[in-house]
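As structure tokens, one chain now follows by itself in the form predicted on its own.
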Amino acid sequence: MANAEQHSAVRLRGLSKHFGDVVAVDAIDLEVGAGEFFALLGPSGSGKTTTLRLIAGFELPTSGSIELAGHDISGQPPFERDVNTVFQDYALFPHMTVAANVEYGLKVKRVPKRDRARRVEEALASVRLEGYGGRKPSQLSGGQRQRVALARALVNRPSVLLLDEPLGALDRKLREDMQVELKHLQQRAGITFIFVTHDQGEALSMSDRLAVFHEGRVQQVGTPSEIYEQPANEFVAGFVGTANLLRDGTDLVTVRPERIRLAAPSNGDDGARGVVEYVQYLGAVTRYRVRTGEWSSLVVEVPNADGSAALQVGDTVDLAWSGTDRQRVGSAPA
């Protein structure tokens, strides 16, 4: 246990937060390793943002504890915690220059002026904004403002950086670019990142591990592949990616859309015949919804590069998948 604690950046023990009769966070236990990119994933109202605010100190727990590097910080005010937070709206001071925004936290901490100037330059260089120090936030793009917010947080050299949906205000292309850039920045800085998002693709592509939240509780913790391939319960299976949930005797199993082939079953495959009821062209793939019974449908994704003839609504089609493509829901440890 001592060795585990030595390598934990953040540890939550029985952490709960009540707002009157509303239980926002319900007795969660969670551990984030030092230097880890850890995502808190869940729908709106699932408790992920409240958990982040509890770690930051913006909310105090109703019960339970928060440890940072093995020290209980549950009752400490935000400014005494060795963490910094980046918000979705960036919270930059519009009347200040970029350099002044980044420098602000250092001035509050009374860092000497010469050291402040050097650290501001280093922070801006780390987010590839050299030469932008004299500009105002209004003169920057959304992606540049986001990087200024990151520099302002990183300049304080926190042990943990908390990010509350920081890419949510960006358009899709810029968001995808910033996902790559943010991951590279975390790897270069070597700082623990705890990243809140409701975007499943974002969490899967960026995190080393993630926790899936629902109704104030952690449903599953694991690597992206563990969460996607071995969902702990029906909620995780349905929320993370698209899942076809099927009954196999008493077991509930999932077959992901990309694992289903447009072919008649053979050699012991499972399969079904159905009628195409919906077609969605997504660029790299085409997604079909195929009704296989009066009350059931399967979602199928077919790569457009494989030359398959496009199906139309109303076409009858055979579907097949192998036994290894089925994953029993709940087979993974929670």
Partner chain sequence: MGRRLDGDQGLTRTARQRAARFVSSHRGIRLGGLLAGPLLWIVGAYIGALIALLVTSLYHNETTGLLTQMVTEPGLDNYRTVVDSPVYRDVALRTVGAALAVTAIDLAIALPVAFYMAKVASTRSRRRLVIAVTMPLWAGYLVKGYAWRAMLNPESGLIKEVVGATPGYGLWGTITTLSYLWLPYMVIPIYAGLDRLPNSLLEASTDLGGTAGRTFRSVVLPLLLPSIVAGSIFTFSLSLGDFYVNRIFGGTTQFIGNNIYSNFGVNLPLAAAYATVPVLIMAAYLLLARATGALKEL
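Give me the form predicted together with its partner chain now, not the form predicted on its own.
The next block holds one chain only.
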């Protein structure tokens, strides 16, 4: 994280974007520190992608400002901004070779030819694509194209790299590999990464900090564990992970499914008794839905490692959770 003396890598102040009557981004304030791996998380239409496009310069803000390392860039065209983007569809130039794609930004900025060749080679090596320079994008797999897109952006050594759903088009196994690779790449390059995703697992596992978007506003900013453990409101609790919503007096509280034990409550615990309604075997854990009342049920996740006998639908169980695992997320509806 940036210390107080340094400027933030990116700073958004009261940033809004309207498309006609639609408010895509609604007066958001956000600071991303230099060298951070920062995620913009939210469902589709939440304003996260528009925010990324505003930082890139593809959209101009309706109001508010964007600062890059302390300089206001709100009115600058994309080609003057010291940021580069990895597009969701990669946007590789189909008529150019891989090397020409990566070289493009350097060529446009009139970097001398010899430096260009060296930097292109380095960039391709950094994404493990040595020897692929002569190929056309159409001859590459999805994962390879993604890495070319990364190399093409990183070769320009931008102060901030923007990634729009960078792993969305990849299949699961490849996506998990790329998550690790992206993280390594960011740590080696020391560049601020801001990436947009609708996948909460991806956001939690990759980012240093994240902002949760909903309806054009930032709902909460924090580290993955802050977001998961202390959700600021009902939306964040429900969108990031699974949350059991409970009424506690006048408060609305959540308890995470893995914090609930299949045991009778002891001292200081909250508890409930209910009937198992369905059972989902998920490999590492088993997930139960337990009906605790006519209008209420709880989702409980139990590790499969402890050898406890699996419950059957219809079994009656005692549930217990510690008071400290209870998170207030708002006021209960009257």
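Residue numbers count along the first chain shown, from 1. Quantities reported herein were computed from a predicted structural model and do not represent experimental measurements. We call the rigid core whatever largest set of C-alpha positions still superposes within 1.5 Å between the two forms.
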*Core-aligned, does Gly190 move its Cα 2 Å or more between these two forms?*
no
*Pro77 C-alpha relocation of at least 2 Å between these two forms, rigid core basis*: no
